[in-house]
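Just one chain follows, in the form predicted alone, and it is written as structure tokens.
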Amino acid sequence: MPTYKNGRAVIDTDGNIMHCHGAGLLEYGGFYYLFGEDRRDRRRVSCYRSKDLVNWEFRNICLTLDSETKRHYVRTDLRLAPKNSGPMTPEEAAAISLQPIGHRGANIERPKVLYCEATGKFVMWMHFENGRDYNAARCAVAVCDTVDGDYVYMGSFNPVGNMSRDCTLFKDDDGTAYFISSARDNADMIVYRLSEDYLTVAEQVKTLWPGQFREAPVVFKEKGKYYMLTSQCTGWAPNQGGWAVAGAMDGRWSSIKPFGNETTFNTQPTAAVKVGGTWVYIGDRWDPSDYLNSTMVYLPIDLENGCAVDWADEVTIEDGRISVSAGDIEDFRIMLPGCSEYLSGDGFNVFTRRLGYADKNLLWLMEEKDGSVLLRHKESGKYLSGDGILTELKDDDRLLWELGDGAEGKLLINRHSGKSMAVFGRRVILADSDDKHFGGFTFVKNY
């Protein structure tokens, strides 16, 4: 049974790694054709498709810095690399919190893809950046007379003069086709209606929710209502994802309301697409640490019940349904208060690090004994101690811990010392709880 397991790196039937990030989904030819950024090289937007949404096959990398240029629109921009271009410095691409991967040039975030039946044409519309910092806030146009060929780029420009930044496309029921993306510093979400052929923006809509700075739209319809989920501003760090309805892409938008859990799995929206009666929600896994790391999570959406999402471990597809299995999960992440750094071992020294999802050493398993805990480090399979003053691990009589409650988090007290954890840089130490660098730890679930 085509089952997809969700979080983890997607092999495509060529045996490579599938590296198709920020995706959109197009339903076309009795395929699944996916689109997603691939920064890679001079690489920007891949393209793979798959008849069950589990075996991807690679198809194209329909947009490199490279591809042929056409304008259309009024005053686009159709650079998408300088003269003599090449690799990033690690410099450059901190600057735009890419690891150095790429080659300067164009940025190109969030490909969203619509076939166009007035013209026989596949449009892309996308997110883009000049390559070099997040100023530029443009949207941008390329076009193709099949759906994974070589696109034509046609330019950058920012709609109606707005800034533009993640964005996604949608497609009504009568052809009617609108482009929605974040504007003003993420701010606001915008509505536009495109012209019949897809290529240019006819009239600005709507603005939705105006100053709850909204990114990662995705917007889908089902029985005359109209879906939107969004995520909140956080980077690369995984919030909260909130849902919102409306009976007309040009109506009245209900609130915001939550869906899954605080970090939505860990995700944040991309695309969602219809299994038989099911709404699926795909959802990108950002890996802060390394983005080619980065994966993808479907999980069913019960509209019944308000978008309600939740976690599975994996989601089979066969003959036209979904079914789910959530196995239980014992591995948590243990984060400082107020950041996103992780308490981290490598075998004998305790420390933190940044979120990585790839990376073991950032997992431990809570074992109770004695009406105490142990915090076992799942990679090397030693025990979190303390000797009063410093942490390690190790096995001995200082491994008992206390939970108490604190304003920031749950408290771990050395049951050997009576001291806290508490961080001192990028060193975990034992303190007393009046000590500056003293605070409480948050246990996350490694969905």
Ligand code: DGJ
The other form holds:
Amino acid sequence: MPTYKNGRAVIDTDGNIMHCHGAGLLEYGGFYYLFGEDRRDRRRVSCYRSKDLVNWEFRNICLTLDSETKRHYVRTDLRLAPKNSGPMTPEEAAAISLQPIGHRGANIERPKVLYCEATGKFVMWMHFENGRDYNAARCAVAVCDTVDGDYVYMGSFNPVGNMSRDCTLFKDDDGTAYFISSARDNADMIVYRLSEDYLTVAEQVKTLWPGQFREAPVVFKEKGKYYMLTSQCTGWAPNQGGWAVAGAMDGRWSSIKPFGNETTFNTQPTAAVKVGGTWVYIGDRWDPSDYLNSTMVYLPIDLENGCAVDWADEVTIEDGRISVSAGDIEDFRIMLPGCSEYLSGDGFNVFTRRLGYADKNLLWLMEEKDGSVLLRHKESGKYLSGDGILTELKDDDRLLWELGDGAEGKLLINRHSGKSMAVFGRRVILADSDDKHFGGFTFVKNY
Ligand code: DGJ
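For comparison with the form predicted alone, please write out the form predicted together with the ligand.
Following is the full complex, with the preceding chain placed first.
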């Protein structure tokens, strides 16, 4: 049965790891085509295809730093890279918060492709940066006669003069296409109607949620309603996703309501696809410390219940139907009340840290012992002790905790002292349970 394991590396039908991040999905000729980021050497946009969204066949690198360029009738910048620009340095990579992966040149993110019936061409829109920072904030366009051929780069530009970063495309039933992107340093989300040939912007039709700083837009339509998924802006780190709905692309959009959990299950929206009657959310699970090992997650969306999305370990797609297996996740993060900080083990010390993708030091396991619990730091295998350190010793009642109910979460009461675990600055201390400043911890499963 074609089963997709969420958040694990995808091996393509040639046996290679799939590199297709920030992807867009196009249904064409009985296949799902996925276009996404491949940052290795001079590659920029890869294309894979699949009949079942599980078995992916590599098709082409559709855009590279050396792609053919063609001037377009709008004023565009055709530069992709200096000739033979060579590998980027660690300093250059660090400036865009990554490790050195490819050659110096354009940083192409979130490519999306539509088929234009009016011209018979495939048109790719994407986010363009110069590869040194995120200041250009432009979109770029490329075009091809075949779906997975070598695209001709038509240059980057600021749509209607606006900044443009995270983006998506949406094609309505009547063929009208829209480009949606974050503008004004990500403060606003702008909707543009495209020209009939999809090669440029015809009109700016909507400025959504001004000042609310949204990115990673994904748009889909169901029963005459338009849905938009977005994330907040926290760089490569995950955050709570949001959804909104409208009766028309240029109509009145609702306010943004949350979907998924506080990290959108460690993902950021990149695409959506309908399988049978069910829309499926596709998110990137970024790993900025090892970008090439970033993975993809599929989760069905329950539109009847306000875009509800739950975690599933595995998604099975067969005969156009989707089913999920929730999975049995044991490890969790321990979140502090009222802020997005988590307990982290570093050597013998326990600190609080903000959430980052793939941060293994934030993961804990719970073991039962003598009617109490032991908290085991997953990465080091050591136990949390009542004196706020990690230790390998196990037979000490300072390692035993009881769970009580706090105002904002679970109190961790130390069996040895009877005091509760609390955080002072960035360190763990023990405090009296009735300390008014302490409401307990939230245990968040590591989806
Ligand atoms: C968040 C965006 O969604 C990603 O595509 C990428 O641009 C990162 N920011 C870079 O920090």
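Definition used throughout: the rigid core is the maximal C-alpha set that superposes within 1.5 Å between two forms. As the structure is a computational prediction, the values presented were derived from the model and not from experiment. Positions refer to the first chain, counted from 1.
Core-superposed comparison between these two forms: CA of G371 displaced by 2 Å or more. The Cα shift for C62 between these two forms, taken after rigid core superposition, is smaller than 2 angstroms. Relative to the superposed core, G386 undergoes a C-alpha shift of no less than 2 Å between these two forms.
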